[in-house]
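Below you'll find only one chain, the form predicted alone, shown as structure tokens.
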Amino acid sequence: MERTTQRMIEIPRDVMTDEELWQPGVLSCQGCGASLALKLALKGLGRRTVVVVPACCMSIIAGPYPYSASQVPFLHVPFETAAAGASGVRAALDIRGEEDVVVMAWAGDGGTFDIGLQALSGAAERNDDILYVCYDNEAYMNTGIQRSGATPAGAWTTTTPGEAVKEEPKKDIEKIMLSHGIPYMATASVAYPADIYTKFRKIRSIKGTKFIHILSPCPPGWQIDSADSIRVSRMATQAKVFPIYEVEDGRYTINVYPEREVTVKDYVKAQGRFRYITDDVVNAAQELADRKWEELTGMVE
């Protein structure tokens, strides 16, 4: 099996001369993920790009109108609308003749996993030539740190609150978008930027219905230091809680193998959210992160 590691992937060199699409003055907290993923996303893309964003952070990230941090058009629709209104996009644009465009749906976790899920399981059922991106921080941020199905067990939530945190394990939005047939899923993290580039500037080249699983801290939600979002999303994968992987037209590639011995009562040791997370339940996550990455290797082999 050819392995990748975080030491491999090289930022190409181009990526410090394309355009900036992302500019300075946006309104996100110091650490913000979800920011900093859509910069290096844009990037890959290129100008010739549609956003459509539903009610998340984003949303208010991007400026309030008539002001926009993104120098490519950025659609608001919706709460629960994010994969209707980029189908509706990429139907106009095929009207239009404008093929080469890429129409990206851009949703936080709530967006995906809970509210949004039944119009990105008819766009994927259809196959529709578009880029669904889930910037997951595990929670609705935007509106106040409440749980949704993205939020891990173990983990503090304003509705979730104290002792009373949430119970369920985090649901598995690769095997629910794979199970649709389409031709790429990926998923990728903040932690490893080049990784996202590339793949963001591979899925041009790609048509159907694409899914990019992003994990992307929150500072305020989960309980860290601005400074140490990229260590604990690092974390994240190291612990094997979050592996970095494609598949391809069902071939599985792991881009992220593991460097150093993380485990998962490491990582939910350096975050806040977790100060309530019992010994059983540690004890779970870690034989459930042990038990999808030997399941994501045979994939591999």
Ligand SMILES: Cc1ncc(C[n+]2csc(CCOP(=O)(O)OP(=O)(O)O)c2C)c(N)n1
The other form holds:
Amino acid sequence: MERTTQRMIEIPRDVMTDEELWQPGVLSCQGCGASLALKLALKGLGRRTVVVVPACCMSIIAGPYPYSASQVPFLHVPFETAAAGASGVRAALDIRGEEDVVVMAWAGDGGTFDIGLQALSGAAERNDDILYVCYDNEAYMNTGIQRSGATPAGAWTTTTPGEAVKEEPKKDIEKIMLSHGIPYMATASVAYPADIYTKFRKIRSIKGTKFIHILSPCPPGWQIDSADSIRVSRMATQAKVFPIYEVEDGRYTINVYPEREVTVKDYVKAQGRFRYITDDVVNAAQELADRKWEELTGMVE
Amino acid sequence: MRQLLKGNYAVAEGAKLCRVKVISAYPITPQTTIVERLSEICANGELDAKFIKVESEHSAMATLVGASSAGIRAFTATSSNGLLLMHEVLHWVAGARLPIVMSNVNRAVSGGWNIWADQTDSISQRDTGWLQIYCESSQEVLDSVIMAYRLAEKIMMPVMLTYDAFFLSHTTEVVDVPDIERVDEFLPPFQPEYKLDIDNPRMFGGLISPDYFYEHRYTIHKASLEALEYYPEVCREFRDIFGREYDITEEYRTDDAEVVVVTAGTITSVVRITVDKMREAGKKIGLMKLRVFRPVPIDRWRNVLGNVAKVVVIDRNLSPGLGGVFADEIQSALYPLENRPSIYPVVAGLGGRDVTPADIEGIINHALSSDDPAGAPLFWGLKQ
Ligand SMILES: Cc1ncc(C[n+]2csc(CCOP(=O)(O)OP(=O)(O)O)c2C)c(N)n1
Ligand SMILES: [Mg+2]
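Now show the form predicted together with the ligand, given that the preceding structure was the form predicted alone.
Next comes the full complex, this chain leading.
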């Protein structure tokens, strides 16, 4: 596999703070997207933020008692309650007159696509003034790599074992969230850190339910080398498997246009979890990616 | 001010008087009128609180986890299936030491829908760490909400007060509704030592290794037991301000009693009448009403029941394969006593089956006439 040279990323240095609200020494694996994404998100959000985290890798990464990696208040809650917990914190902070403090639920794909979807839908339907972030590593990683509604077709997990890989495609969480009519929905990827930073800065001034879906590589779960986690994440966007865009009050913007020809086949070939994917599934995934990209570009015009 | 109130409205009044700031609840029969009433007073400004209309009881309790962690007084109400749906979060709330107060209307648990009085719902949550207080009248319900916050916020533990479906939730009684200024005097604003605070960022509820978890659980146990020390003080202060007496248990004509009937909830009123009647006929019957069931007031139970010849425990709940849970716990509490009484466990009134004074008399007479409590519960009124 050829390695592409990373393009220089334009980080808006005039505004980028040196302040680290996410401390080193966390318990993440090497190449973990979740921890990196949270670090970038907090840089964008700043100190006036409260984080609510359900069961997921982040429950561990953030540090065991009596340690904490976070320089902002951090509330752990049960697996399916990130959105509800955040709504409660929101209500309380409003009562305390701290309306400007951002309440961010930070959940995995399992806590979002599956077990927490009901509470998330409830909060979005009420348009509670919270930011809900799903860092998506495409499986239940904390419990040791089991399939979730976010696992793509053709992927191995311990519950889609051996050659009996997952057959169903990934759930379209973005459409689900947009159908709630929320004011802001975006995707992001740790391969595009400046974009993450910009988006999290932006949402500070948006009232109502904001949803950000971040592709978050997991070297052990994706069976990739930890040194490759950014490269593989970048391929997902280049191959249009994970486009980076945002929808503000119904207005679509594509934030990252693929710069080179990367196929779905290239993308899956780069990961051990797709070892047993069939050509049919790859072709179907390619078709799906092309169709969705067309849909998306159509929304922008 | 004296008002005519159903149990559910008494609860809503109690929450209002405590100036709760966040409410999150989901309707279920027979709790629904609490949700409706609280929605109404939040909407019309009578109560300055945010009511979060969640999509489930699970989210209701989870929402309060957020609100209470941020140092705001929080309230919810539920019943039966709703309480069961909360189960996971109930444990969480106690583990997080959040002084949330909840009222539960005791309703049978399904399958096989039944919306009527049965205490199996709250009983099945006895191991969650929530303090449990059983109520008998609308006045007691209202007063118990006020005392519950005082207790909860002192020992930083959640309190559930619970009362029977329809017999109390939907029955109108005269209730003395205290002035809110007096309640303010009794119940100071909620100011926890730690809360979500951007000026003092801390982590709440994270991973606890085996090196610490055991001690963490033990402190919860200790905090629960503290309620036995502190609740009598709460009751005394409440009496001094509002003139009404409450306690961990209530004893009625137990002093020279040869048989003491133990009950919780509205069956208590029926037993009280029956005790009077049987006393007139010269039978030495007494009553011990359970109020605080978690923590277990073991010394109190031993003091009241330790020297009685026979104790009849009436359970409007059933743990299949065991029997009534109150009887089971009272039996274990009394077991170490040398002169322990004979215990007559009785299950009655499940799923709202009426328990009349005649039933109680029958139950007591059964105990009087038998010298050999079988240990197995008597299923009173069971149709063949
Ligand atoms: C009610 C409940 N069911 C199951 C679990 C076990 N559990 C903890 S984390 C987790 C998977 C989390 O997956 P995801 O949300 O994708 O986050 P990740 O671990 O991948 O970061 C599971 C199944 C739990 N904590 N609570
Ligand atoms: Mg995951």
